[in-house]
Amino acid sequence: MKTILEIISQTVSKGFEEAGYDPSYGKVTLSNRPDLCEFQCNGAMAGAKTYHKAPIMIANEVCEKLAGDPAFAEISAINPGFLNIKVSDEFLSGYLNDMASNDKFGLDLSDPKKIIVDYGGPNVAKPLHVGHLRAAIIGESVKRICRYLGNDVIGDIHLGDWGLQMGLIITELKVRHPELPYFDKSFTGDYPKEPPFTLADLEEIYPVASARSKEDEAYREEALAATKALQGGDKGYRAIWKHIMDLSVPDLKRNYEDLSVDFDWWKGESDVDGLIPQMVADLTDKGYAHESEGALVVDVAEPSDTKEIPPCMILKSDGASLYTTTDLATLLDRKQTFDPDQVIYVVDKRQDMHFVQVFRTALKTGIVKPGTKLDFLGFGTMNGKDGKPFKTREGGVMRLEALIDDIRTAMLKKITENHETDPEEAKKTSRIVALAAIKYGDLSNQATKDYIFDIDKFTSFEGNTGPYILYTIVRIKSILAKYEGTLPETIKAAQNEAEKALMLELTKFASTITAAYEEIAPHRICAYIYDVCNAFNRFYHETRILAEEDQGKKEGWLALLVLTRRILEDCIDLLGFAAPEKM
């Protein structure tokens, strides 16, 4: 189904035609002056040069030939060449139809890729922190937003679970408990199934460790060798390894759950580490790395470079891998499993010139297949409200869990402030709120600009947040509700203005999704839907719905309003939270 700009632009274009004029100069934009017109088109003005006419001539020559169209309500020359356009009511409840009636509100679904969304990217036996939220949420909704387009989506968490993480808790352990047999080296029985320490073990001897590491030089250096060890394949170590697997993994799930956050493919860089002896292998044998300071690497620098791009370490002077390497690794697993079309990772912004180094050396060495599509969408930071990251009140890294139970207690708080209601369906609706306060908070900003994080701003009812989106849509369903009957199904021709304002922001609908697509932008969908919601409230407050007597008025103003619920609905599903029946 074409777009409504589309079909109006291919109207107009049939105008300049019939005119004599390159019907290319029809193209319509929604009017940057919606106090005069709806569209408009500005060919007239581009065309003046190639014809030598005044805009103005050119565009009174169209108009003529568009007048009587039925699309349109009022068509209009202005100075110095402007065509305004309103269209008409029938016109614009037919579209309203034809979308109601068509699967994803007449969305194009063509062209399907295999992608894959990197997001998330947790390193293991450490609790996710408010620095993991935005990784989450960003790229849950790209996800959505990928599969809605009838693309084929695996998100992939990329857990960090071989790096030097590991080895610091390693060693820290064998300090704590030398006598464990996983530090035995002539130990030849079975390790205990039972891990030597509890999840919350493992989130005090990692900070420990790491604080350790940055002050003992020989700490530091033991733990680098711990790692290597088990990357090497120390049977110990791994025992060790697959204990601490055993217990984050479950607690990440769970984690990621309360956020609605679902992943399809849950490996980690530990998962490709043998594919890096014969990756290496081929990168060295093909001529595309090279010994550079005792280091192994790819030169990616280009002649178009407008800065310094380094090259791409392989391997460190020890022979140890680092990133890159683990994420070349990666996708040449990918290539090898699923074979993408297009890889978007999720990353904190402040990894830019790390993905210059992976993507460039991917493409060049043959890594990928020639036309991957490799797209890095880096976040900003999420602050408090001095404008630094954000916080506990003591200073520390906020816990994910604890910033999630602060919300909900606000939520909470909030609707048996203003509403009698039963305790559980209170505790209940305030769950859902709060994460659409949380995502709605956070995706509404663009995702590369660092953001102030602000509860008192995202739990109110008022304003651009996910309260208010979804007070919008509740109202709509009790409206829905109080109806008696079968909801009627077709939309009729505006009664008033209110009434077309919000079917015009219906309009945009595909738009906007196939723009949030394309941009990787999910704040799109979030500003579009503060346009429909508002509209709608305009119109809520400009029109007794259910009082109205004339029956066919009513029917064809409820009609409106399952559209826009479902659209609505929708749109917040893209965001990744949900809706509930009551607030």
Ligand code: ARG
Given for the second form:
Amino acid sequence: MKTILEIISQTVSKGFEEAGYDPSYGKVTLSNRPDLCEFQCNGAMAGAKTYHKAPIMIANEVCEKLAGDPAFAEISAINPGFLNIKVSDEFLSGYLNDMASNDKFGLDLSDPKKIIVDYGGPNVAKPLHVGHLRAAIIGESVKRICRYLGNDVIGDIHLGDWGLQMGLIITELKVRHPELPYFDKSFTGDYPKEPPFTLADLEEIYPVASARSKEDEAYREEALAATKALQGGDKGYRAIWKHIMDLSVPDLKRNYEDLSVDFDWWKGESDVDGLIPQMVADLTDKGYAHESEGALVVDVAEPSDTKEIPPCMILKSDGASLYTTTDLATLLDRKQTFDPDQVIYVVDKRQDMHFVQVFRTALKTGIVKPGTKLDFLGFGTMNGKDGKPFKTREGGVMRLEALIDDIRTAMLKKITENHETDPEEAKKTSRIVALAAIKYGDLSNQATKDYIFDIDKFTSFEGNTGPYILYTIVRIKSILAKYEGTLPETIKAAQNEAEKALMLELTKFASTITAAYEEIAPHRICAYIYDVCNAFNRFYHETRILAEEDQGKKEGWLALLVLTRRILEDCIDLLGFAAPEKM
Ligand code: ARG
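Next block, the form predicted in complex with the ligand, ref. the form predicted alone:
Time for the whole complex; same chain goes first.
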């Protein structure tokens, strides 16, 4: 279905043509001056040079041809040559009825592509902390947007399960319990089924080991050697690795589920280990990789670079693989198993250089098929109110669970303060609204920017917040629920200014979703629904909907409410949350 801008542009182009000008001048945009008109066309100004004519003359001629067109309530030529347009109420309601009866409100689907969204990226054996929140929230939304447009989309968590953190845990465990069979090279029996540690132990062990490796060079060497031995197939270490995975992965699943974040693939760095030797051999044989100071690298600098792009390291001088190696092998694996047209990485923006190197290497060496779109959506840091990276009150790293708990508690307090409700009901609602508060608080900012995590602001029912959006949806639902009888479907011509303003906001659905998809920008959807909610609330305050005696008017309004609700609900689903029935 055409967007409203396309339809109006088509009509205005026809006007240009009928007046003897090239129809390409008829492009219409949203008005820069909403106080004067709804849409505008600046084509007469552009055409003035070609036709050696004053723009206002052209505009006047076009205007004359278009006067009386049923799509317009008003079209006027304004100095120096603008065409100012207001659409007619009949045209607008007709367009909304088309939206309402079309699949996805008339959104044109993209040429279906196979897309992988790589997001999450937690390292196992460490609890999720606030640093993981943004990847989860933004990535989930990006995945849903890509899917909504009709693409075949896979969300892959890409676990960090093969790096130094594993070697560190193994090393620390060995210091504490050298007697365990995993460290006995002559052991030939079966390793215990039960892990020699709990999840809580792991969470304690890792930071200790990490801190120690920074002070103690020998310890660090040992951890590096343990990492290499694990990757090389050491049986005891692999058994420890499996214990860690068995404890850590279910815990991660529970945490992500709590955030309504769900992955199609739970693959990790370890899954592609077997592909590395052949990949490295191929890169070397084809002459892409060469030795540099003992390491194996691929040059990726390009003449047009404005800053230095160092070579992409494939193997370290001790032969161990690196973060780049597993990412490249993962792309190879993805080509073999899914053959994607596009891969989108949602990762901290500080990893920018890593992805420049990986993308260039993959494209240059044919690890991905030619033309594969590789996108890096690097997100900014979530800061505290002091403008510094978010910390606990004591200054430590905040666990994600603790953060979610805090916001749920704050939400519950507000909901119970607002009105009397059944405590169980209030608890359920507060969880739904808390999720919206967190997600909207994040997604309403452009992903690349840092933002301030402010519980008071995010949980507010007023302003540009998740709870405000949900509150509006619940308000619509409750009006619709009060209506007895089948809900009407036909939207009628607007009765007042506020109603028309709401209708005009709704028409921007398709262009908003398309932009959010093409720019990989969920914040576009937030901005859109905020405008829709504001327009709806204005209309609501000015209109007594259910008390209206004119049945025809009432039915038209209810149909408009139905469409508004459907659109808002689809949008929040794309952002990764839902609305409660009441709040
Ligand atoms: N595990 C990585 C980290 O903690 C993030 C992984 C991001 N995804 C990727 N394909 N490299 O830094």
